[in-house]
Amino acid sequence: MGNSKNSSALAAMAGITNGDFAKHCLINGGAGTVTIGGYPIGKDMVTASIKVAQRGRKEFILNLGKEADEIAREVNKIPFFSRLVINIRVSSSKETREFAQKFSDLLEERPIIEINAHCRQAEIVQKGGGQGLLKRFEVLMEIIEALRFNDFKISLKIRGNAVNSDVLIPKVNQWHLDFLHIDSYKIGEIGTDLTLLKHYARRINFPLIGNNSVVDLKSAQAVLNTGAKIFSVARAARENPLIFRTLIKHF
């Protein structure tokens, strides 16, 4: 993923991390990798995103059946596909397969696709997307296979404390993911569960991306010290897209 000398990544933020914002973080901000999305794919996810937006949260609202075309327009704003991740909200393997086939036809190169098993908005979860995928392992596996069939590298983003790691880790190792992106929030607390990140880093057989509360050099270094290969930044980048330049000069 991205620049091997730069361990930083812009994390997805719905309604915020579009092509223009990501390009600014990449070119001006100095991020090693940037993520756009999360983007809803398929009827249930598009409908759910509209409902979420109606109650005031920022969302990306795509036109049903046009998701691949609209995301491709954002993708083409980014000059380096090797440093791009696209975070998608999906709940159906059939709709994922249809999207992946159409999307791959629109692209000359393949960016990384990140499956969003992270979103906890009720409208998304009730339709089987976001965190709801962690209760639908068979569907999640089929989604992964649909993307891999179309030659995409795959990242899976989760909230680490939303699932039993002893159950998930054997699964993700079997699925042969390219990256696992963990939001390691502490339930009821502020800060990052570094013990959880270390637990995953020691037991998965592919690179780990660590996320949550990375706001400065100390917090970024703490994530990398767990064994994570990359640290990702969300809200702090929204406040200051140039934060990556401050951080990466130390790594």
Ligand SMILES: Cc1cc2nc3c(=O)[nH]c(=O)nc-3n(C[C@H](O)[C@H](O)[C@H](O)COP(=O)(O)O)c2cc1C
Contents of the next structure:
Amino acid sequence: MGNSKNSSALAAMAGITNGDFAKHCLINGGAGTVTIGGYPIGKDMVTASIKVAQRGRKEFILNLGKEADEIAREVNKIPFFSRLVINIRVSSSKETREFAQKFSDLLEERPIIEINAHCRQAEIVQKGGGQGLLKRFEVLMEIIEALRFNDFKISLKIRGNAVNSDVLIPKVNQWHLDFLHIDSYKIGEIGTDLTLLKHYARRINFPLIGNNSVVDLKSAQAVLNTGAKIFSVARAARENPLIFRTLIKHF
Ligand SMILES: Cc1cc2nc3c(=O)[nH]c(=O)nc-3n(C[C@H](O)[C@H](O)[C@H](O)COP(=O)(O)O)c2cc1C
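The form predicted together with the ligand, contrasted with the form predicted on its own above:
After this comes the whole thing, all chains and molecules, with the earlier chain placed first.
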């Protein structure tokens, strides 16, 4: 990610982390990298997002066929592409290929695209998106290839405790990803699963972004001590978009 001296990142929050919010975190808040999205791509994901929104969750609702244009509008609010990640919900390699082609035609530079294999919302998982991608490795691989073909750098976002690491690690090490972003949430527990992050950091051959429950200097430092190159923050940044300044001043 673009700013090597600043190891903080804003993590995606659907319905919240749009271009304006991310710009505020980047310019005023002191974040090293910012994520916008998660944005739905393709028929099933756009429809699923509408259904999720209808039951009251905040979502980004995009118009089918216009996803690339609408995301590009948000992207263009961010002054530094090298410090931008775009979190997308995809379930089909064909639709990802079409999106990636169209999106790359709209942009002069290539931001990082983050594949959301993290979301647990039933409407999304039932259609094979979000965490459902972790049961569809062939499709996930094709999605990665479609993005790579269009020269995007790629981050894969997962909940580390939702997948068998013995199965996943050999795969991610072959997929030529640029980042693995792990939410270390553990069912029934509060806080960061530092053991899990350490486990991944030691075994993957590319940079790890560590996530969950970073709220202050101590928790941010603990994530970096696992071997993660970057720590990411979602909920605490929703409360205070300027939080990054306080988290990074000692790193
Ligand atoms: C309201 C909300 C929406 C979220 N939407 C997304 C999303 O669209 N894509 C994604 O990868 N993660 C999403 N997340 C997960 C966060 O990026 C992060 O992994 C999680 O909140 C744990 O980090 P935290 O403890 O810093 O909040 C969302 C989290 C919240 C609270």
